[in-house]
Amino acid sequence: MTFSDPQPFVLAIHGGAGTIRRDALTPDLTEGYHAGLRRALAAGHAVLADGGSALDAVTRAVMALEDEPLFNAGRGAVFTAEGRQEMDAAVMDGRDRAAGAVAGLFGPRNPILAARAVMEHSEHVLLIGEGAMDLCRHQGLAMEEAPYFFTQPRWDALQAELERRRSGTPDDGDEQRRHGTVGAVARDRDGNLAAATSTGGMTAKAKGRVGDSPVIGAGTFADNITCAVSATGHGEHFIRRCAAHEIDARMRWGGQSLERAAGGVVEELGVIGGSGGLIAVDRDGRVALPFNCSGMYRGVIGGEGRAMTAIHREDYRAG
């Protein structure tokens, strides 16, 4: 498929921007990332191919990414400076802009389901901490203990960052440390759009820090009139620029194409230090996947069922 071509239904996913350097990627690790992306595409595509909704498709795709420890969400979430894991997630339905989000959460196996519970079973949009946990328990969401979420590479990354800070070594701008999010956007057969995003945040982040992922209009957005967006990157900059909604505004009021609007926003974010990227789909099923850093774990699958995944630039694999 050509991303600029309309699609009757389509799903795009990301596993975070700011990828591992090419020289540090082993063949096994490379295949692991591609396989994880393909599993998520297959999960979401199965929903769309069966006539299901974009909302269900993005939820299923993000759940698959949360279950994969290679990605910074759910099971693979990074640690705060205090050695804890605090997870954020959001989901938005383009039909009516219904939205749900959670922040600073630990316990639900799939934080994206917690966000969806907020949207569907509360009068609110964003819940945090114990309030969010109470809703999750009331809705019977699957819970896990700390050992399920622990991964040695994330723990080692925390120790390395804490040692860097103790030693006074200058920040090397490591994208892997500042980035790490998963997300999905989709258009279904009925022309409805949806977006979902989930993250563990930044390695060694401050207790209580919340990035752009659960902020509607910053890291997550969907409206059938224009587009659905899921972002990944240095969240503070995405929040300040209302990045996802800015794409909507440029399309809605400026008459820009998805490609131009999404690409322009990501380029401008890079100018102010907002390293990262995003995935987006418009109302006709066109897809854009711009990023301004070393790479972005990403994938797309359209109505014909051909999965395309990539890590760095121009290295798409058909699956």
Second form
Number of protein chains: 2
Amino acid sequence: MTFSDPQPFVLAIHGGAGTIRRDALTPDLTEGYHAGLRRALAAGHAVLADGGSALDAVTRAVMALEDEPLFNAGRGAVFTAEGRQEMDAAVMDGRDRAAGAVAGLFGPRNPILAARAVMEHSEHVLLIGEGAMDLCRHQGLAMEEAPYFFTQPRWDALQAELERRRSGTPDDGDEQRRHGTVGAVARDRDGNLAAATSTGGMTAKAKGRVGDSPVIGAGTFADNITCAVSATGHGEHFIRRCAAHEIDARMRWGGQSLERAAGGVVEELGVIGGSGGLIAVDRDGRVALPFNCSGMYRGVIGGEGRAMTAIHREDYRAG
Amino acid sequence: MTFSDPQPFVLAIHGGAGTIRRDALTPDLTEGYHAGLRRALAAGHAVLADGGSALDAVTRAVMALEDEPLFNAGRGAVFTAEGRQEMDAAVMDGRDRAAGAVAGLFGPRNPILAARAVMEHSEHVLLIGEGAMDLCRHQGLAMEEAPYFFTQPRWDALQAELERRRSGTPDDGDEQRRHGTVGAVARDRDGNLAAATSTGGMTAKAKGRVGDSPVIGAGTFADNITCAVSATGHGEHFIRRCAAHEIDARMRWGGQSLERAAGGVVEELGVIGGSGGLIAVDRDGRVALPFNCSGMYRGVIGGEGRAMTAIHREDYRAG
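The form predicted in complex with a further copy of the same chain, contrasted with the form predicted alone above:
Next comes the full complex, this chain leading.
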């Protein structure tokens, strides 16, 4: 799906990609996803319409998605094999490639703000674990306890996955359980690009496993010259292919359009088993939202302020 | 410095780059660095001469550098601001882009083997902290206690840096203190490429700070189609530029030679304050070892088995 007309300002978001089973999506749940996406689009659009920066817009949009329990980031993050939650996030500013990322974090209400704190209040790009927590506390980020982040569906999903492993039942291929992530990319009125990604990782993941989300160049990337990208999918493959930066490379050195570069990378990831998708915006405000699996929770909003959201390969709903 | 003739098999290594002050390098210390580099070259060369893989060669070479207290990786790793040691490492196989990386690790005698364990014995690419340690223990990696890793010069360097910060003295610009890293790249007889990088990070670094070494595409990268790269330098800039993967991109999509791509990336890093260097090998066995600071501990050994080592911009010594 492509929005190939240039836009003066535009925001695209995703809430994860994978095998999204239609039979598990009740009408209420479907509407819940669309409503959650619309709220995030509205939050980011308000920033852009007010002349704010792409960086602030993607931050606000991701905060909204983190606050929404349906998505696997912040509140509603999945559980590790040990029944804990470990969150990763990254943000990148296309103006100067300033970037911040955190991994293995638990506590900040909005992990994306932890990533921004690393970018804006440290000399570093990537901080992990307790070191990241020290910075968050020092910066006074809002913290939450375990009950805030807990959601029954995620806990049930962990129990089901652990039971599946105990019983030796083959994986049902429900990649959505594995790949939940949220992200946003934007172009602001000044032509600046930014990207942000946040995730709880994979249900029943090993302690300390870090996927592509906080890896600059893999799950998150932005450069005003080319594009801003936020990915969601089988993180290990996205890291090995340097997926987000590969799109920049094809545009910068190969002269490809955003649509061709983003589509090509996602298609090739699919060939090697890297299920997932990504959202991307170029310097002129064109948007691409390719995915190689059955669905990706996604949305776009441009200058006219009409929120467009979709889940499967289907017409977008106008909000 | 470039070794632009194709080689049937070749190994290049580095032991860090930065402002390497000649007045601090006594003849004995200089000889110690050259000898340490030669030992690592010999270890990797033995693998390649015996028909072994590039992956095994870079692993052996980095193990030798980790075992050498003069270099900032494994034994001899620098200390964090809290007086601890946190090590990062990554390895990547150019045959299929299999990769493994660890960050924030303390315990394994050879952190590069922890990275290989992630690659070969987990479904993941990046494991951090205790999660990585669990895998290392499960795989039976050799462990060491703090006294093994301790070296007086690194401890003294931490005290000097902490004192400098307390007294408000300006940084003396000794980037070597900040940027120590070791790494290796190789091409084997079968044309396969591999890269490995290992580091103790920056002296007095913040707890949890992760540089470019374990970030696939930033400090470590390998793909048989293009090149294998291991970087050393101001890690944050290397992450933001996706330095290692950018070389792949310029070769793949821009049609550049290894020498031009690697040299261009290192030069551009220097312009934005990203002091450092890298080693790279292409599919034909050409080697590039560019750096934008005063020196880089480095060495190359080809099919003929003659170890060539250098520190500053100077003629290589034949070992």
